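Only one chain is included here, represented as structure tokens and corresponding to the form predicted on its own.
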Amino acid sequence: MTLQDVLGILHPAIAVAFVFPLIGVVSRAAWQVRQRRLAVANGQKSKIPPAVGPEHVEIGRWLTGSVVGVSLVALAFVLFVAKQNILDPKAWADKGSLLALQLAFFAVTIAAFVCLYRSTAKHWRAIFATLSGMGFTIISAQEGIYRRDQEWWVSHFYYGTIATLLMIFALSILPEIYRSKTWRNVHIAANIVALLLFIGLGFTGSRDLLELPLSWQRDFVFGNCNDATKTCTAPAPQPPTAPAPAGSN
């Protein structure tokens, strides 16, 4: 594997090692929080400790940051490594302004997301959530990112984009769920949809890894394989090299 191939599996490696375990922990904690709330509402004594609530919130914040981070890693790889090498002076000579603009969107999106984490006032949370979501959406819309538009209903890109935006939204309304039952129900609904999308991401991500060749195989696979017919043809044979005339050294 080349360095480019190693960078290419960074996104799925982070997802498997960190994001999906957090999803399991957060889901279990969410179920415990709900069971405890129902028990208390019915006047029963719950065996679930009160600390499960704050733990659920804290791990949920970690999950949101992990999801946004791993999504930006995937987009950065496509835009700055797979599509064009950002360290190559030729890339800057050809599309320097576009690269600078894309880097600026990454910087603004990350900065807005960090501010969202630190904000407590409702209007600031709304502003930074909007900026984070807009920045992520604009980055996702850049040319060269494979979206699988012909099969959007099973697209890893669309599942990941919607799940990321839902996580940003859920983080922005987090303080409101303690003040309003309506916002709590919205929070639950958004996270249930996100959980279903995460399950879909597990399937679609595994499928996409099977379809992606190593960097040194791409010219052969993409140049000789037909997605519609699911067939590959042998490359055209190279013409034999004529032997050098005797005594031409």
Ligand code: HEM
The other form holds:
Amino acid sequence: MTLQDVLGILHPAIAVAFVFPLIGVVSRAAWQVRQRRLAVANGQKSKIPPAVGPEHVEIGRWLTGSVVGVSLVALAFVLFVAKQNILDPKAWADKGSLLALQLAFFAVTIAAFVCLYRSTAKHWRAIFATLSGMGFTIISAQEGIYRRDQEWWVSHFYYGTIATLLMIFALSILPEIYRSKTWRNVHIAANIVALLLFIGLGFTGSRDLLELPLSWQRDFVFGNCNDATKTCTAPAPQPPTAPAPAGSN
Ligand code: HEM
Ligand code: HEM
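Previous: the form predicted on its own; requested now: the form predicted in complex with ligand HEM:
Okay, now the whole complex, with that chain kicking things off.
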């Protein structure tokens, strides 16, 4: 594997090894929080410990950060490694200002997201959630990112973008979930959608890995294979190398 291919599997590897286990823990705790709250509300004694609430929230905060992080890793890979090598001086000579602007958007988005983690006041949470959500959307709208628009309903890009925005939303309304029944229900509805999207991301991401050629196979596959007809043509045969004339050495 070349360095480019190793960098390419960074995103799926982080998702599988770190993000999906967190989704499992958060979902299990979510179910328990609800069972416990309903039992207590009905005056029953619940066997579920009260610690599941804080546990759900603590791991939920980690989940938000890791989903945003894993999506940014994927987008950075496409924009700065697969599409062009950001370390190549030619890339800077051709599109230096665009590259600088894209890097600035990554920096502003990450900074706004860190501020969202640290904010407690409602207006700051609203401001930083809007800034990090907008930054993320602008980055994902850059040219060169494969969106699968012709099959948007099974697009890894759309599933990933919406799931990431839903995680930013969950973090931004965190204190409200405790305060009102409406916000709690909004949280449950939004995160059931997120959970379905995460399952979809597992399928669509595995499919995309299967579809993408390794870097050294790329020119051949993109040059000789037709996605619509699902066929590849054999490359034109190379002319045989002429034998060296006798006595030429
Ligand atoms: C897969 C993602 C998630 C799902 C399916 C989910 C679902 C739930 C459910 C079902 C509840 C219980 C509501 C009730 O008592 O009826 C809950 C509570 C809560 N969730 Fe989530 N959630 C998710 C992610 C998150 C994230 C990422 C955060 C914050 C960053 C978060 C923060 C909270 C808070 C603060 C509560 C209230 C806890 C309590 O009452 O002790 N959740 N969630
Ligand atoms: C939390 C789960 C995940 C999220 C939020 C997520 C998000 C994203 C985003 C936003 C992109 C960039 C847009 C695109 O090129 O489609 C992307 C690309 C990609 N993802 Fe995921 N993803 C997740 C899980 C996975 C998994 C589990 C796999 C594979 C096992 C995977 C494989 C890929 C591949 C192969 C690409 C394309 C990279 C390229 O074009 O070179 N993803 N993902």
